[in-house]
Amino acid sequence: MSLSAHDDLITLGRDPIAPDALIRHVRQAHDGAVVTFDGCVRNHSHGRATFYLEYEAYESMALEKMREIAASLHTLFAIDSVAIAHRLGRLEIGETSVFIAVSAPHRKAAFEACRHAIDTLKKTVPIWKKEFFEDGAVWADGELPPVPAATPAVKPAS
């Protein structure tokens, strides 16, 4: 966990996202919106069944990344609070890989601040994901391996 000068909330971890613990967070008495991006493992990717996910990250570049987009969201847009949280590790379907809130006075700011720190860290923050095929796996925006692939088929949990 980690707070900033804003009492924000930045974390990187293996353990599931509680996404009503960061809007709690930052939600505050003058605020009139809180705004959220829950990104989920979906069950498909490129027209493939997708099994699981893993998430690996260079954790203290990725963490330092989180901090800076936060920190810029204040200097960007009139918000209060931001908590961001990225899960690592393998993650099934349905589960939360990353959550971010974002609060302010006004929904404009917290919407556009939410868009911006998803958008960023997309781009920007060191977090590599695997996605996880019958037919093989393939590491996110790399070239899905060809059929049969190459890598050893793999079986959704039981």
Given for the second form:
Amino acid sequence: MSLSAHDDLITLGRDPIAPDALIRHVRQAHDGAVVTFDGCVRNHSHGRATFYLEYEAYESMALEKMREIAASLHTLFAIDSVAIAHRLGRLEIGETSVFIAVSAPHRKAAFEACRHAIDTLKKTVPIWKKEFFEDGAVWADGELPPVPAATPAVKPAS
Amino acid sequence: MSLSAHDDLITLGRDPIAPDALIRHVRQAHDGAVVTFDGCVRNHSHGRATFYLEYEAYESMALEKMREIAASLHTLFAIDSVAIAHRLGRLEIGETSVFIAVSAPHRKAAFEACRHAIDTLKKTVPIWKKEFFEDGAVWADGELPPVPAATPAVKPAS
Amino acid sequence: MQTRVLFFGKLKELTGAAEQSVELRSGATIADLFDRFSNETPALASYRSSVVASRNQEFAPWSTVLEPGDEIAFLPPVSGG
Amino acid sequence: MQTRVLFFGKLKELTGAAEQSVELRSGATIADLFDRFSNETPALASYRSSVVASRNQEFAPWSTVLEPGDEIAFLPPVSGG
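Can you swap the form predicted on its own for the form predicted together with a further copy of the same chain?
So here's everything in the complex, that chain up top.
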């Protein structure tokens, strides 16, 4: 769990996600809008029945990337605060793998920031999903995160 | 309360809105995404401290227009189901005046449909908000709903 | 011809009544109906351009010819949400 | 020079280890490091174009020159959410 300068709440763990606590965290008296995204485990994928999923992460880096996403939302959108939670380990059908809540004075910023958060999370946060079917398991297709361009190499001192 | 052909849930009433029940209604095992919009009573408006709000509606028409919005979402977006609740009467700071939940197999449709629903509701549903301040009350600025063009008048038989 | 007329929001405050029943000549339009209330309540006239009408709970143009038993409502800009 | 190397997802399954520690010559790059593991585990090589690397938990280009104590990770396409 991590509280940023903006009083955002960013979590990554194996316990079930509690959306109500995340919503209570972001929802203040000066907000006119709260938009939430609940990513749930579907019972099918590419036409096959899914049994369950397993998520793994490069945990320390993933948490840092999630914090960066929250911080960037404050610079991009007129929002109040953000909560982002991602779950790891085995998840059953219908369970929440990721939950994002964004509060704002007005709805436009809340919608755009929430959408931006999940789109960016799926592109840049080092988390991997393995899908288990009746006849085996596969790592889900994913996205290759953008990598900064090479800077002129500096020879290390040692 | 009204259940449409799509198993949508549309309500308009004076009791507090229960988001959890609306979310449970739309969230099914074949959904991968649920997006919600919570419209809350802000503690200020146009720079003045708000005491409370009162909402009134042309109730039967408002309910019908809300149903039409839900139905249109199914034709416009690849969604699963929709819940829309609007509250009437006196609302205190922090209370929910409108709540919309949309479930879909994929997040893009859920986001776009939820956004479309609240944008359309604010333009076309006959509900009015009166804002109460320390020094008086005003009807909130609103939007004039679009009206269909006149068709050639048919003289009534009588 | 009997017509039920509803006012909401600011318009209800101006006319002093949420609901009225009026007798109209056959062939009268929604515009005629609004003019009649504007004669009784002159302040209404200045709202004409920021009012829409509905007939039997569907938005309807001012030129709509009324039929017996119609329910007409005059609606200020909506502000739900 | 000692470098800690992490593999995730499919890459962890291929190399058979989540974490390894290797000794590298000074001046070696992340690309050199990947090549070394590809020599041990030839199947890795075919994933080269769909892998990104991180250095001390920041995404880093292949040309990055390693420094003592670096933590390098090889990451397949991410699929969180």
